[in-house]
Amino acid sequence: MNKNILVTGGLGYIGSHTCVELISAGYTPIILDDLSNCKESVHARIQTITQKNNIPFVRGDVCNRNLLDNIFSEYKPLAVMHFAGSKAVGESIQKPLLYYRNNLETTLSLLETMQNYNVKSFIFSSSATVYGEDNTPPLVEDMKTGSVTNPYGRTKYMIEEILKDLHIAEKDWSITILRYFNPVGADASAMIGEDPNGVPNNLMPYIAKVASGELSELKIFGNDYNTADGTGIRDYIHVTDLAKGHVAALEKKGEESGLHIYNLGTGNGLSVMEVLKSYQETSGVTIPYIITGRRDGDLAASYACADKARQELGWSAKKNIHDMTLDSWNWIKSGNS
């Protein structure tokens, strides 16, 4: 029976951790990748970690109409998994041509093959920076969106708009939106984790490069607001809670037509303070830091209310801050990143 899933951006942080969650789940996912933000490695450590040889890769771009046809010809995807897109916040606002380009023309041209080839289950990669800066925490699905800070947010709505007005204009579709909170952490092996180029946008990363000594010590952005330490609050889900929800979402709503959206988080907040005791309590390690100047943009608190995903799809949040740490930690100590 065929049970492939087209995976896009299968080799970066959260495609493959989701990659390994379908295998688990009995599923054969059919990763592309241009490896602009990845390693090839990652798809054989995918194998070794299930012990599942032969996962189809397919090095090359989603907007490559040509490979994309090659693709759902031979494989004959149920669904497609779409996670390939350019995202760091910093980077978008510096070259914002750049991702509009990336991450809505691979957009469109997956979905207009997908029509071509009557595939209408899809599963789409959002984040809570729809939510803008005109709400209140907890974060609910039917709030306001679209008062976005940065043009990485904005490509996120423009195509969650796209997708509303498919639904609209073919019911036949089952679109589910899934809207990330902060993944953080690493698969349990340490075989795959989060590995940036560079200097890292996010906080766990930042901290695991100073931890090992690549960095010389952590930026907190502000100690100013409105919080009980003064740090920014966000909702830090580990990355194996945050794949087991899309395999929750095809499985339950992946033949249901329609237009579903849901916040994937752990419902609590944590502080960038709290983060980094967690992080110096499980490495061993004091992690020198230095407060600089709030970032344009950055929101005071920031974390979900997840009932939604708990209530239709059975999925909620099983591991906690010292889990997302330790496997973060872990995986530095690997030599794997």
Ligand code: UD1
Given for the second form:
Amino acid sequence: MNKNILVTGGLGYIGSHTCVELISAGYTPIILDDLSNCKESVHARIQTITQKNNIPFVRGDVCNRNLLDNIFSEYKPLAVMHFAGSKAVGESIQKPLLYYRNNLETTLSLLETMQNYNVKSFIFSSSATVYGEDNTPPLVEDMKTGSVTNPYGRTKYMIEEILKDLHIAEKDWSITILRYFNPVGADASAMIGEDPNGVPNNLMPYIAKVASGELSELKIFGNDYNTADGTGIRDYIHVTDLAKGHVAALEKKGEESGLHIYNLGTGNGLSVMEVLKSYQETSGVTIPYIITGRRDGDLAASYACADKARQELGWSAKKNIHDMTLDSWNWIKSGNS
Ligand code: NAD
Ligand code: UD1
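Now show me the form predicted in complex with this ligand, since the one above was the form predicted on its own.
Everything in the complex follows now, all chains and molecules, and the chain you saw is the first one.
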């Protein structure tokens, strides 16, 4: 039986780990990626990790409707997981049109093509950023969303609204919105991981580059928040746990019509200082840091209520901060990035 799943952005950080978990669960990801933020070598590595050598990869833009037609005709996917998009918050403020085009147009092109081919199972990569500034953690799926502070976050919020409207109009769709908290770490093989272009914006890849000597020191963005040690609190989740959450969503909800929304987080918040301490312990490297001013748009604390995914998907995150920092460090040391 056909177990093809179209995975857009499947050579990127989260998409590649999800392809590994999909293959392990018996699915065939059809990977569509334009290589704008990843390396083609990730395709071979996914195949090496899973010992499968016939995983289709199509290089191209999700906005290319002719290409989508060809893929849907040839592979007849059962469902679509949509990871492709642009994700850097700072860049989205500088280049809002690029972000609206790439994030909205990829999604609309996919949804219209799915309509044409009667494929109605869609899993979307959203973000905890949609909860914005108005909610107090733990963040729960039915809280009000939309008070987002940058174009990147606004694209995620807008796509969620588009998906809600589609669900109102066409009840036979199965739409699953997954709101990621802070994905970190790498596959245990150290063959795939996070490989950001230039200087990283996010905490864990930044710490990793200081630990490896590539950057000189970590700048901690504020230690005067109303938290136990004054530094910001986030819900860090191992990327392999996150990837397994997608397989659970596909298996539990992929054929059930309706609009389903889940947080993918651990439910536990950790401070910047706690992450730094864990990284030092697992790597054995002393990581120099300085305290600087707060970063614009940062919240004191953001962490999930993880109950709904556990109850309805039978999924919960298993890995702890030690696993996350260890796999990040092994990935950096491997030289595979
Ligand atoms: P990533 O940049 O590593 O992966 C995205 C992939 O999509 C890249 O391989 C890129 O080459 C590809 N791509 C981009 N535009 C494309 C297009 N038009 N056509 C074809 N391919 C295209 O990012 P990621 O961290 O793996 O994130 C995946 C998704 O999850 C994104 O939608 C992102 O916004 C969302 N997300 C990420 C995080 C995070 O912290 N990493 C948090 C919340 C949500
Ligand atoms: C950031 C984005 C968010 C996006 C998410 C995942 C902003 C304002 N928010 O979230 O929209 O969904 O990444 O890509 O950019 N920190 C430091 N020094 C650093 C980097 C981070 O102290 O060099 C601190 C931050 O202040 C924060 C914590 O570490 O308290 C985590 O930061 P980060 O990894 O960037 O994630 P978010 O802020 O949650």
